[in-house]
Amino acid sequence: MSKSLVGNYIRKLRFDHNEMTQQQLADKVGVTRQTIVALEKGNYSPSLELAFRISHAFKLPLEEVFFYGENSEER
């Protein structure tokens, strides 16, 4: 499976927010821990609704959590 063009800073943000676990974030946004793992690895692109729920969990604008582009793996 190829990596998604949608990248994110979820792993870094979790650690910046009191070292939040994947399970804590998953519970907060209503998904499984495996979904968070897949997002962090770039193996899954979230729905727009989930992307907004995650950005709200971190109290950040969407574009500070997610980015789009062919060079997403380099960020």
Contents of the next structure:
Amino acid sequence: MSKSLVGNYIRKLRFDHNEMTQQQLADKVGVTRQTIVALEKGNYSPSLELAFRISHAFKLPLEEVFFYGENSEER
Amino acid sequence: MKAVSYMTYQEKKSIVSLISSILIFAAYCLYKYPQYPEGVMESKEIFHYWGSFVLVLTLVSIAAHIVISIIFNIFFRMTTGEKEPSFADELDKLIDLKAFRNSFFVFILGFLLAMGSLNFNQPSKVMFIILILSGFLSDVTGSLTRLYHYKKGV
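Could you give the coordinates for the form predicted in complex with the partner chain, as opposed to the form predicted alone above?
Let's see the whole complex now, leading with the same chain.
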């Protein structure tokens, strides 16, 4: 199974937000911790709804949490 | 930040489910198959035997899976100090759908083989064995699909 083309900065953003744990983020967006793990590993492209919920949890626009294709701009 | 690699709850559960399916099926077959009414040709007794084989296997599998799942959850809580997920989110549902699709494909293949065996004048015993094996293999396929997707992603 190839890595998802939709990448994200979730791991970094969690740490920038008071070292939020995976479980805390999962509770905020209504998924299991395992789904956050899969997202951070790049093993899963979230639904549009989940992507928006995660962006809202960080109070950031979608494109500052997710990117498509190669991550050319390292945050 | 160093990535921590470990098995998630779902991966562990898929492995437990896979092993328990194999053990339950093997143990049940070892217990039940010697009771096959030998020497009796296509009679009511034979169909009664296969009917009870499938029904009891289904009930035993369901009961054993429930018990094993409860024991696994208790063990998981004790060893990790973490609570098991109480709901299925979009990733779980997607993986379940994929597992169901593969599992269904295997069963239908087995069903067609079983019907084919009747077409080629095989005894009903062959047809029932293929049907039961395809049920078992479809269960194993479902567990393997879940394990694969939880490990490698969707």
